[in-house]
Structure formats: structure tokens, C-alpha cells
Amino acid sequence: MDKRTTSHSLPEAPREFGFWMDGGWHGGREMFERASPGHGVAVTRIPKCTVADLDAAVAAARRAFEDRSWAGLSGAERAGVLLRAADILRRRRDEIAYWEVLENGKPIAQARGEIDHCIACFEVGAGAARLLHGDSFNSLGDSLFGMVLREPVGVVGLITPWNFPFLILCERVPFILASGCTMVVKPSEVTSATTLILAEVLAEAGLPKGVYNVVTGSGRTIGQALTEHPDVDMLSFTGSTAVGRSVVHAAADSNFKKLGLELGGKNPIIVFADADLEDAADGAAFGISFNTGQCCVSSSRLIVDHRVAAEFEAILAEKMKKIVVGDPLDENTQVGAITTDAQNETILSYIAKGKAEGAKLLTGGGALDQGRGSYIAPTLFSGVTPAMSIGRDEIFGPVLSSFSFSTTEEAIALANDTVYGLAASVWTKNIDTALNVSRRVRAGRFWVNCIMAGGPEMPLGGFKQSGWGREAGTYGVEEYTQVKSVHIDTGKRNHWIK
């Protein structure tokens, strides 16, 4: 394979990968063919793997676990190939964003931004590992001492979706690997370049072989198939909350794997009178337009105070108009393409669903012709209800749905108004507001005066219907641990048997 791409010119070929097991790279049977989102060429050339190909890649992380040539290293050893590994990344930064960008439509600067945060991942993840530790207890007796262990889980199954394929991938893998698991990876088959790439940054890295092993094909098949497996010991998950539940049925119905769950989001932002109009207006049309509105943590529904939310609409809708939107390998494009057929007809379906339940148009509303791939114009409704569609459902695009609000109560209360709760925003100079409102609202992250800031020391995930469970960070390395107590007798047993 070519080590090295950072032309922004489109391959002459599409490019054939393997599936990635053992160690080593595999042929597939047969190849899936995608084209680029944003120019409907051919770029990729992906194996459709068996359920056969699963079981075999399920067994070498099986036996990568028991050898402890992995799990088997101290915590220092570990974070050693997770910190090669942020250096190789950076080394591949431009030729990962590449393909990144040409199987998923995303604007070339913003993948490099991606892959710029999941090289943070790995360095915090190598942190982590050398951190890891259980607790004791010295408070059982004289003759009894009590420790804490955690133990790696075993061999984990990994499900990534097709908007943050590599980024998702990153805030997961070097947790699961400072932990001193295996895994089995099955990455959207719409993008599984990056994935499979990361295979060989890990093997130059230096991590032992069946330690990372990545099965390519539809969630249909492989997807259910690790789902169900009764040698997978926990499965993490990324997608829909459709979909989530499904998880949750076959994994019982397996061998009740332990989950780990980041699932749909309808996410508030909230923007008080007193706020910086013009900074959370930018905010705003940050959170709904990054990455085409395709990320659970878009704030997707704008809670604004109506003493304001004539001027706040009118600020955000002026900003929106001048987002640029188009070919994803342009450097100045903020937006880019979408990237399935089938979620570009479902967002222009909510459009004009919008539209025929009564919300005002502000500012986009369509498709926009660029020549050649799917586009969409970031979109504002005003005078939405929380009867709407487009104010419950996760529509997973650039729209963004307009609310007003009186009361600072009434504000929360709309924020809570939805079976998700994955993240929330609010925009204040009132610290009161500030603290009340973000102890209350019920979201896994939040955002004062920012949206989707952080970094990977921070945990990640959600409450309600959006999912079980936290990456990243310490909390994201313990997500993939057991905990087992042990008890230690230091004197002599007082007999049962006289």
C-alpha cells in the first residue's frame, strides 16, 4: 500500500485494501466499491467479509488475550506503543485525512483537525495506561487485607459509524488498548479506509499481533454477527438509538456481553437575553453545519429567550447564508458533501416536512448544486413546536430548529423535552444562569459559552435513550475493565470444625 497521499487531486484508481487480521492483511472474496460522496468517483476498494472471516479474526483476538503478550505488559510498556503511535499518526496525518475525506465528504481542513484530536487521544490514552490502578482496603481487621483489582474485560468488539470514522475509532481504541484488551473492529463499510489504516500505524507501532484486528462488511451481517458472538466479551457501539436497541437484544440473547453505548441526540443550545448575540450566533450555526450537522452533538434545537429571538434569528440567519459550502478537498470549504444517498433523502425529507407543518424558513431549505455530489444549504426554521418532527427527531444534517422561551424554567424544561440526552449548550454572562441551568439540564457533556470544546481527558457519552456508559479519559479506560475484590488472611483461621 502507498504509504503517503497529500495531492488534493482524486486518485487515478480506487484504492483495494485487505481486511486486517492476526497481524496481517487477508483478501477478500468480494469487494465493495465506494465513491466519493462529494465527486461520485470510485476512491476504495473494501472486502465484503464472511461471518467465517469474523470467527477467525474473534479467535486471534481470543488468543492475543490469553497469551497476555498484551494485556500480560505493565502499564509503562503499554503507553509506549500507544505514543509511537501518536507519532506515526502525525507522520500520516495528511495522507489519513485524505481518505477520510474521500470515502466520507468531509472538508479536507477539518478531517486534519480530526485527526490532530485523535493523535491527543492516543497521548492521553498512553497517560491513562500508565495511571490504570485499583484501591485497597485496610480497614477489614487485623487479620484481613483487601484489594481492588481491575482486570481488562477481554477481547472487545468495536462498531464505528460512517460520519466520524476515524475520530470515533481514536476516542475508543487506545482506551481499549491502555486497558490491556483485544479487539475486533467493524467499521462503517461506506468508511473503512482510515480503519484498516490505523491497522498498520499500530503494527509499525509495535503492538502484538491479533491485538487489533479489523473485519470489513455490512452491519447486516458482520455488524449482528460480533453483536451475538459468544467469545466477544463486551461490545461498544456507535449509531443510532434504532439500532442501539437492537444491540441490546442480541447481546442478551448472546452471552450478555457488557455494552458501551453513544447513540442519538436531539441537543439543545440555549441562548439567554444577557448573551454575546454575535458569538453564540456563530456558536450556533458552528454546532448545526460541522460536519454537515452528521454528528450526535450537533445542537440541533436553538432555545432562545423571545425578548431576543427575533435578533438572534435574524444574526444567526445572516451568518449561515455565508457558510461555505462545496468540494471537500477545497480549503476553504466549511461544509461539504453528505454522505450517503440515503441520508441526503432523509434530510431533505425533514426539510419538507418543516415546511408542511408550519415552521418559518429563514435561511437555506434545499439541495445545492455543485456540479457533482450531495450538498445541502445550512437550514433555519423559526417558530418550531415541540409537536414538529423536526423538533424531536434526530434528522442527522444541517438543520436546525428555532424555540422561544420566558422563563428560565420553561427554558429547561424544553432542553429536557426529548428522549435523548447526549449533549446541551448555553450562552449566559450570568454565572447563577450558568450553573442552574447546567446542573440541570440532562445531557452527558455541556457546553458554557462554547460548543463542542474539550479534549479527550474528558469523558464522553450520554443520558437517556442516548446511550450507556463513557469514553476517553480515565473514565474511558475503566469502561473496559472488570473489577474483581480480593480478600487476603494474614493470621491464623479461626476453625469451623472444633
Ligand code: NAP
Contents of the next structure:
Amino acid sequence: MDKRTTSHSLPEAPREFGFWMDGGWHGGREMFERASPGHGVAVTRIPKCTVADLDAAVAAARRAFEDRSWAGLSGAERAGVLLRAADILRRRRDEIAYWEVLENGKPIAQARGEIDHCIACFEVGAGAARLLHGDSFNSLGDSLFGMVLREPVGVVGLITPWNFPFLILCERVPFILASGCTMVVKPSEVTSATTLILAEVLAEAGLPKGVYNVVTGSGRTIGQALTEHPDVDMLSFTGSTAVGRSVVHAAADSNFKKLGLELGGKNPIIVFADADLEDAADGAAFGISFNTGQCCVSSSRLIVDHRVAAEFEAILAEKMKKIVVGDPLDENTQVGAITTDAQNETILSYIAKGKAEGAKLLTGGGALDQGRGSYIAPTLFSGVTPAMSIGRDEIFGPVLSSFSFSTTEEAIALANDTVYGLAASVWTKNIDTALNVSRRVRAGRFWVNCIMAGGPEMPLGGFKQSGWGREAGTYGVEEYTQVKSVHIDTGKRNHWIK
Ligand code: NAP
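Based on the form predicted on its own presented above, generate the structure block for the form predicted together with this ligand.
Up next: the whole complex, starting with the chain shown before.
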């Protein structure tokens, strides 16, 4: 299984994976063949697991949870495994980045940076494992003492999307492990390879068998069955708001499993006239083009002060024209391929709607022919109104919709005029404006004069229809715990029966 590939050539044949359960590889299933979105050639073959496979994986995770082989360890021992995993990831960084590029289409340099972030997630997870603790109440009177224990919630189901297959996985797995939980992961069918490679990494790091299991297959079969599974205690779902809604129904109709949901976004980037316009334009170009805009925190709604709107849009359009779009395996590429054909069609259809709805196209506006694969030019529409679909819907592509405002109140109202609340940013030199807007815009992540900055120490999650709960950092570990109140009588009992 350990085929190191660090060269930038395409694999000679698709790499074949098994699925990972109870500490070992399993195979013999019908296979799904994945073609590289940047090159159109088959790169991996992934098992189409059955619901019986899923049941077996959940049973393995249950056994591993109940036998205390993981939950019974000290935080320090769990941290040791997570730190060893970080070291192994450092060693296998280029190989993991390579398979991420082949299945997802993102640029190789970006993918390597993402693996570095994943290593940091394991290191922060290790610290969180050691620091996880409960609380006590010394205020209940002399005869009663209260302890609040944090206990792992149990068996976790983890469903991840295709846009950041390894990064989103690693923003969750170390924190689930830090809490003492066991898990069954269902990656997106089109990007399962690196989730499977992590199984090897964790086994080498010394994770007991059955704690991390990966069941591959489609969302409609395996994903749906995981959300409905009566022996899964918690489900962490990252994906679209539409499927998130069905996950809530499935949880309610099965066993009321605890849910963590990270869903869609239509994230505002607010630019005031006093901002450094060159900096803000660079941030806006990055914010909409990073990962081809297939990013839940993409800054997809530009809300710009009307006094500088035309000047700012002109600077921004020039910058967007210079973005290097092309072969994801090329070191110089900044924006790679669109990950799936369906997503490619969705983005192109929104560009067509933007033109039809009367928005003014300033740059981009269509597919880029690279000979093979699907590529879309970073696109900027001006004069967008909240009534236009490109101004409201999550497009999940490199399409930026520009609005303008006259007052701070109007900027805040426009920023909040969405069902989502995932992320937002503001660009201004005025500290009062920056703080007031940060506090009034309803979003789980906020950036001032920067975009997509941060680290796994900081919590991730959304307001409104962008989700429930928080991932990463100490907040993330606590999500995977239950709180238990323990009451201890320390005095002579005052009898009820006289
Ligand atoms: P998606 O269609 O909702 O799929 C997400 C995951 O759910 C995939 O593993 C998918 O499997 C699975 N799935 C599909 N149908 C399911 C069902 N009925 N029951 C259970 N699982 C099911 O989303 P996507 O298109 O992959 O990802 C794009 C969306 O994710 C965007 O809306 C984006 O904003 C959101 N996202 C949010 C965050 C965040 O942190 N908030 C991060 C990244 C992405 P298959 O792919 O195998 O069908």
C-alpha cells in the first residue's frame, strides 16, 4: 500500500485501495474508478462498500470504544500517538499531497501547504488531549461536592466532502481522537484516497485497532446509512446545506445521535474606502479563487464602499486576470481544475445566469481550454443586487459578485442578508469600524484586513444555516464529549424517612 510518489508525472496505472476496518485492509468489492479532474486519466480505484461493511465497521468502532483500549488511555498517551502521526505525516507530506492533487485537481503547491496545516492539526490535537478536563463545584454547601466530567461521546460517524478531502478530515480526526472517541469515516466517493492513507499513518503511529475505520462508497448509500445508524453516537457532517438537512432528519428518525454540521456559505468581504485597496484587492482575488472557489469560506460577495467601488473593481479585475490557472501538477499553478463535471456545469450555469440577470461581467466569465480537464477563469461580476441568484446562492466556484454600499449600516445589512453565516472579512484602517463590523456580522469566522488566516487552535463553524457546533482547538475536542454531573455527599445524610 505504501507507494511513495513524489514525482509530478501521472501514475502509470490507477492505484488500487482497499477499505480500512478493525486495523486492517479489506477488499474484494466492486470498484469505483476515479479520473484526475486536471488530466482526465484514471488515477485511483476505490471499493464500493456495502451497508453490511458499514455495519461491521461500526461494530469494530463500538468494540474499540467499549474495550477502553483508547478511551481508557491517559491524555498524555493519546497525545503520544497524535504526535507520532504528525511526524509520519511530515515524512509522507509530498506523497499525500500528490494523491490529493490527482483526485481533487488542486495545485500541488497548495496541497503541500494543506498537509502542513494537517500536521499542525495533529500537534494541536495532542495538546488538546492533554488539556481536556472537566470542572468542579465547591459551592454546593459543606455536605455536597460536585464534579463535572467530560466523557467521550462514543462512536463517531464522520462524513467529509471532496473540496478539501485531507484538510477537513484532519481538522476533525485529531480532535475526535483526543476526546477518546472511536470513528467510522465516509469520505466523498470521488476523493477517498488520502482518507485511506491516513489509516496507514495512524496504525504506524500506534492507534489501537478499530479506533479509526474508513468505509468508502457513495453518499446516497454509505453516507445515508451512517447518518441513520442506530449504533453511532455522534455524526460530524461537512458538506452542503441540503444534505445537512437530510442528516438532521435521519438523526431524529434513528437514535437522536448528536450532530456537528459544517455547511455552506455565501461569505461577505467588506471593503471600506479607507482600506489599502491594493491589499484588499489581493485578498479578494485570493478569497474567491483559492481552491477554484470550491471552498466553504470563499469570499464570494464583495461589498465595497460606493466612493471607491469603480476604482477597486478595476484593480481587482486586473489582479484576477493575472492568476495562473492550469495543470494542478505544475508548481507555478495558482488555480487548478474544477473537481467534478457536475460542479463544473453548476458554476458555468451560474455564470450564464449572472449575464442573463443583468450583472456586468468585468473579467473571466467562462471555461478555459487547457486541452484536457475542466478549468474556469476567475470571474468578477459588478452591479449585483441581492435579488440576483449569483448574489444569493452558494456557487462554489471562482465567481465573485460585487455589491456597493453607502453607509456602514448598509454594509452590515448586506453582509447579513443571507441564510448562511460561515465567514466574513472587513478591510479598513479604522479600528472602530473593524471592531463594530466584526461584532455585528453574523458569521463563525471573521477576518480583519486578511482572509482565510488562522490555525487549528481557533474554532471553526457557522452561524445560521451554515451549521451547528465547532471543530478544532479545545472547542473542537469538547464537541466530541458529553458532560456528566457527579454529586458526592460528603457529610452525614439528612434522612428522608423520619
Ligand atoms: P455534499 O453533496 O453535501 O456531500 C458531502 C458529503 O456527504 C460527501 O461525502 C457525500 O458523499 C456525502 N453525502 C451525499 N449525500 C448524502 C446523504 N444523503 N447522506 C449522507 N451523506 C451524503 O457536498 P459536496 O458537494 O461534497 O461539498 C460541497 C458543499 O460542502 C458546499 O456546500 C460547501 O459549502 C460545503 N462545505 C462546507 C464546509 C464547512 O466547513 N462548512 C467545508 C467544505 C465544504 P459522495 O460525495 O460520495 O456522494
